[in-house]
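Next up: a single chain in structure tokens, the form predicted on its own.
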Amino acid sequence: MRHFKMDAQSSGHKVVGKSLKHESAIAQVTGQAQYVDDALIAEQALHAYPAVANQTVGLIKSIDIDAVLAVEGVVTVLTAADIPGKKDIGPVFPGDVLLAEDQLQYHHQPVALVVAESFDIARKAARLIKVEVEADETKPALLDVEQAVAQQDWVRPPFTIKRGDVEQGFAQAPHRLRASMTLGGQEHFYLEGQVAYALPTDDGGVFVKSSTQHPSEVQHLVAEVLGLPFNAVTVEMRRMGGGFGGKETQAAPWAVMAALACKKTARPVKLRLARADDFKLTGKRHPFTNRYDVGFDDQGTIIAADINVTGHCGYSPDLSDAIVDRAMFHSDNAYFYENVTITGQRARLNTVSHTAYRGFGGPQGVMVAEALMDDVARRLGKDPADVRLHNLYREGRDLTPYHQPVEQFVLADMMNMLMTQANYRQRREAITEFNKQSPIIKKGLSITPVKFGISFTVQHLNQAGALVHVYTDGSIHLNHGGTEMGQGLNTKVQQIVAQVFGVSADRVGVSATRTDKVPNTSPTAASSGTDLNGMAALNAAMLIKNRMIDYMVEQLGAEKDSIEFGDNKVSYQDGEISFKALAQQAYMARVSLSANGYYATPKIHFDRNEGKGRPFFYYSHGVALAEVQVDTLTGENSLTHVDIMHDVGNSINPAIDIGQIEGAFIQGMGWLTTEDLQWNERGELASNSPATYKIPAIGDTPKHFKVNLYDSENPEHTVFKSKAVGEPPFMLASSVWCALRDAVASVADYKISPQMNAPATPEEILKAITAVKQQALNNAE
């Protein structure tokens, strides 16, 4: 275990650093843990269904409700004239209907809702209504991003970062090179869908339940369709069976569309979403277009670097320009560029709006460098390992793109560090001895770094609150504004307050997310739930505990420096006194054993027009090395082992974080190579159930599965020097598509760099296996 640098009250206490179990576990695994879903509901209550079009774009003449309503058990059906308030409820710019009224943008956009005695009469009626469209000729289905940045109709304007002269670089560099790539989109696959129930209260307001990443958010969209102040509606979260970010905006619709019938009609309302429909009218991540043009070296150093990345949006903004800002921040990766441009594209297409999704685009711009990478190494005919290493950033060379300085230098340390302890050098040996001799199987191996910034690169969200009770029992209620959807959360910020109070995990209870609780909350989302929510538990904390100790120095004539927590109780220089006796004795004296905690993150700036400035706080880091095979006559492959070192600084609670590793990897794998969205020339989507649209199961994980911790700790003031772990590993699963592509380079003895999009589907190997042969034919006459 690791030794942590705590305060000197609480020395000898340790909770945190320790991998203790989620605070969820048992009731999950015993069926006890309750989601929104297995809420009980009120006998009188009411099911909600949203109704659709079956058709892609176009002037709505009518929708005929007639049918639906002849329906028995429908009670009513609600349309966009039924809004009292706001009916567009776009998160940051507007564009997002809640029921299309005049205009129909993408295929199964809902119009109405449909509320009814039950689920089944709600979903069945909703099928029946009928939808007049007419085709607008001025303004056809839009569904070819290159069509959408030819005619440059975006849904944000595009937006350049640079630093240093591109055009100079290039006229410097000895070697230039360019390609393009498109990477796929990824459905979210919570295994808890899209749910939300919502009751009236005596004062004219909504309670909320929703399964949401964002309840204020819902609270104030709630509040704002249904023309009340935002004190008369309260969500509340407390816990999601998955969100992934498909929950951070995407969740709205469905709490807004049931608060809105329950007020309509006076009684308790639960929509939920079948997974087929779940697939069609929740966004994803979005597909990428990237090019590059690249300038290097004979060392394959970069002088040079244009580079443009194309955010397939939607139709609508939802957060699509600060994922693409996001993808423009990361498609440096871990590498320093001495001359650069990147520009980030929001095209606007006839398609659901993509949202958020782990990473937030930055996994997207990630792969921009790593494939930038590999194309430098096999053009010089080097190691991809040693261009990676030659490129990372150093002293001298640590200037981000967007002009923030890079002050932590671990990967150049954990790189190698990893490739010893994987036997990487001999394994590249071998395997390429192997593919000389293997004329069909095929093994690749790849070595990739992550950087990650750790932050909302939108400022204003980098703040939370937690509310912290002492109880005169000694235990303790904490309430924060953060959401636990499976990740850990609440067990990191109940050891962060047992760690305060040193006590053990067990004596802080942690309640449902609730507005009326902890207002104005940001989602939990960027990596930064226990970064935020965290130092505000933290804060809370220490105020009632300062209190207390101020207590004991003035009642008990105890010495303050002699004052420690641990062990469930409190000792100093006369003696010991418990943790329950303390808190009733300062209840006694009228001592305040409540606190609001409060947390903004320091330091974090960033000016839009210049393209310079600080957007996050710290980074994290990670190493991936990927071993595959690939069968090149059918395209068939796997992955066979996996070597990671990650950096999360001084651990909170090493068990989840390295579960939070290894499926952020396996979820990055999938992104990469299987998970496949289709969407037909109508832009309905095809691959829309289980079973056209596939995620890795666990016959896909690999048998050598390791994964380390890099001793560290952050160099910034973090919760207890932690650093955060939810999305920067999803980008080590890059390794995963590197060696893939080593694998098809082999094909022609690695002088050729394969064009290869993602997913790299077995369809796409195959495509990527003929090219190579081909062009080595080509370049053979």
Given for the second form:
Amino acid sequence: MRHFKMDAQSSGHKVVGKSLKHESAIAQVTGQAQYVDDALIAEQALHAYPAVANQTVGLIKSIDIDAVLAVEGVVTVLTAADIPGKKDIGPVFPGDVLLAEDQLQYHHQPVALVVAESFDIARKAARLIKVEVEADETKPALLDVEQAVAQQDWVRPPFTIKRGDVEQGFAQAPHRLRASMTLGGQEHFYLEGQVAYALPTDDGGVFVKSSTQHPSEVQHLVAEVLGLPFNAVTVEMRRMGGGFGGKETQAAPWAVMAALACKKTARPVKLRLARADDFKLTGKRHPFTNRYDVGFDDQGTIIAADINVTGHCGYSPDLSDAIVDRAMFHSDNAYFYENVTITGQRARLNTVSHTAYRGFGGPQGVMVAEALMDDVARRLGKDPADVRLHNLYREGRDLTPYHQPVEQFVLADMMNMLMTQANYRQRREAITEFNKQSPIIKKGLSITPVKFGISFTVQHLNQAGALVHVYTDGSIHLNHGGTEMGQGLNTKVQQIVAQVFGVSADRVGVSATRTDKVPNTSPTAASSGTDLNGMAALNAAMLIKNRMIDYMVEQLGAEKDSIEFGDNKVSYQDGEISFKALAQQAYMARVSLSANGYYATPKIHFDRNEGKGRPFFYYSHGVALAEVQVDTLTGENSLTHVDIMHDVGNSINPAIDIGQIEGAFIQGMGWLTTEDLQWNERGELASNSPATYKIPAIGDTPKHFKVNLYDSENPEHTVFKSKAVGEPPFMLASSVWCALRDAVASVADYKISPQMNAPATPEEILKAITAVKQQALNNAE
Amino acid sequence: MIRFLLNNRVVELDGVAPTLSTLDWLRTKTDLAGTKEGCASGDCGACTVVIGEQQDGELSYKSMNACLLLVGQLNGKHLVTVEGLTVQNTTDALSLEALHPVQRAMVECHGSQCGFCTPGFIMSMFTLYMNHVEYPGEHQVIEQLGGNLCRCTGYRPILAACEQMYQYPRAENHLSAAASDFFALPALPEASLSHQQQQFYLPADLATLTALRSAHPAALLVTGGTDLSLAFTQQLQTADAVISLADVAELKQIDDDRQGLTIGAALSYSQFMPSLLNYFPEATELFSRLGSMQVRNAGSLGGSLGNASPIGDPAPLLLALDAEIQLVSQRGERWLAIADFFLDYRKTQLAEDEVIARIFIPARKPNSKLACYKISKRMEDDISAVCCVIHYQLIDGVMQNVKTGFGGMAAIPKAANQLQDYLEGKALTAAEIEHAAERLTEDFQPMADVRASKDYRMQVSKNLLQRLWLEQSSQLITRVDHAAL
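Starting from the form predicted on its own shown above, please give the structure in the form predicted together with its partner chain.
Once more the chain from above appears, this time first in line as the rest of the complex follows.
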């Protein structure tokens, strides 16, 4: 593996580091940017729609499709029996069923696929299916996580990591507390729902346009389900209308279904889920139930921590193994626990299978650490900020529970800097005073850090490829294995390639991700898009650039050290030549101007049996300070002030990075406040539309919302010394939840750490206030 | 046939289903795919379009959700989509300078990430731009954009763009010539849509409306479509006949005399709100938080009452204000007290040949006090878990003519009679309010649903009475500081 070192400063030419606009911005604001559902389709195209069962669990006795077939315009109805190849589309472990055949495992599970002349006909006809189910007395619907835990009903086995001796730690610790909390799930609510369009090719294969974060996996699954070799299937993805993890594995079923219908009918087939069905048929962020037992000293030093995190996985493994791993790997967040045991459980429930969502379990783990820091501070009568500062990883106290040493200690500096800039101490005093004077409205304040591990914890995914062509007019074609879902990946990679060739970014054409251009790619996930694909594209561009340099040395007599690419030209000791002319001349001299680039992340390894290793190449950091107001009569609340300091290393595009930070923060705030997923006693999703599931709206943007980038390059050798940014800032929103809890704690003079779950809806907050008041009364008696 | 102006071209259309939405029409029958479907239920704003309408010689432009707007309702209107903001007939990429200021600001402020909500935001911002020649301030911006959801940006750059768009030279409205020509055309006589056996009727006067209503008792009535359209997009219902009330002249009037305010049932919230809030400014929050701007620009009082939803916010207010409702048919007209209008969950007194014509709100009595509270998970564009309205006269410290209306507490919008009876004639004191609050347990046995538990509904209702007391008796801060309040 080759890693080219690049220094953005070597010439005056600078594309990397500039706040260039998103490569599609103009197309987006004019409505010209095309998403999968937008392109004009063939007159002969059909539309497919999944038909679902209205039961939750049971053995399928019969599937009656007569009424569906009788609808005018219905072309065919496909069931599992029509699948020529694999019926299981589990991405890592088996268990994810394309169309239920023998048994139902969650409410609204697809059992058939209706193919019709129009979207409306297919969708309407799908509702006419009749599924007869025999209830299995021994297997009632499992909907309560406590019951799943009691029965040890797992989708994957539990896993424990440990360091030191917790029992000994507890014995030494002068203080001990135990608590538990539940964290709700989260609907991705990508604005563009799941969609795919499959076309037959003339060699018996299929061409699929899919709104997916993982084109290679869609390619593989389509091929396996249809019984085709991988090379008969091509998947293309130009842009998604949001992904957030929801299109990592769970874009595949719809693409596979469209391909199946396409293969069966020999006509192009589109499948798009209406929003309410997207809610019901796709997995969400895992809800978690977490317990912690901590021992600590008078300063708040965590001497022992015994932590148990249980992910509510739904009916199948999907990605739950790795998601709960990441929750475990982040339940220390930024803090050193002297002795620690962390157990992760993966509970099976009869709901849709929960899946990747920005942070991938990390947020559910981080919340343990942040909740317990507040609990310890309240117990000791300390400011939670001080307890946090005190427990941060530092020299000598630097080993994580999975035995990866922390090597970069920037969080204390970041926290102190932000506390000074945002007047934390004065505001803390003023708020305490305000709360004494204000019986109804209470203010809350909190500062929380984030340390987030960067790399896929599944090692082989940490690789990427790219394809770069320089054409003879000097224009450049860029293709890489990553997918654009709004995060600005294509813009950043475009900047990286433009920087290498010393041309302006608009000379680098960004194209759709395609499995026939860059094969065997990883999902665009784990915040790794730019780290992996940017480096692969850099490597591809450097191969071509070096050939151009060799040509100049050999044919133009240029001295290698004098050659500089910049401002759309190349200079050397005898003069300069335009980039376009160089490309033309190199071509005439029969120099190859096309190259594949490849990159694999170095240094990482993890031994799961030992629970030891270095799963992460490096850590990204951030700190957020949030101020809230709470109405103690109603639980209504408002986030009024937010200050953020975030570490993206050397920023490739500051505007895009800040956009990621702001967006992630607000999305995290939604998870912890208004986004309230509810399943009813039948296992039916009750919050199944934006009418009942509320993501943040524009008025929820804090009045004071300031984001600064921390000035610090990545000590590891990443592309232009940048750091990943997609997920880490999501967890900055823990500051909002902690600030709300701070406001609630004020009703009992900060002496009681409130029991408060997430999401902290007005109802949950009022419940916490009522409980704290009652507890204070009890304590007084 | 119906006729409307689509950006800069006149469209004459017939032969489409009366239940077809403007969104589906645009996306499946034209080549304009810029308008996006995010939810098809009026909750996300991705399909926002701008509707120009001429009334009393004045042209106004308002944002609406294309997913809720039936194609038939476009008759006589100017439909502006995201493609209409720039003069362009090719697929060539536009330069930054060729963009409309709204679009340019969005690009320069990095307001689009995935870009899927962007066309909807652009259209809401375009409405703001058309209706305000200068930056109107953040409060107005948030009011305008509260119904546009973005999952990527966290909104900060979009708020910045709304300010930035006023920094460029002001753009001329390049559609105005086409609009003048279009609105100069005489109205189509007997505009309607036919599709096989299905009909969309657009009566222009009350007599025609009641005649149609008698002739088609199974027909669905539509004004803004903000509720009805969900039956089509979510329940996938069809209808043989849909009758639009939106163009019935008599239902679009507002009369303000000394007895009170008479509001035409087909007026949109945006149209009647100023008059109503002029008398009852305390109700501002109820309306500014009702749906979104797109919904308030389309939805009507007649539609809200006709649906008899237990959670609509206008009904509790109208109950507390002692409003009356006028029902009209070919048989004649009758006035009912609002309290008598609701029978049961989604059931009303409305006979199958009747339409709601007007709502009368009595003039404000001397020394009258009004408290309006709405509790929901999200401040903007959310349905109430509890809506609480209390109206009374305070004479020498004593509460008189106490009237209440509660939403979310029962199967229908309902007065808290026990509470009213208790408070009537009582001094407004902390102790009396506390006693009165206990009466709520006699008035209501609220439901638990996805919005709130029954305990929360009850506890919050009681606590809202405490808020009322504190607001009347002290200078204490009783509300959190939120942009939507």
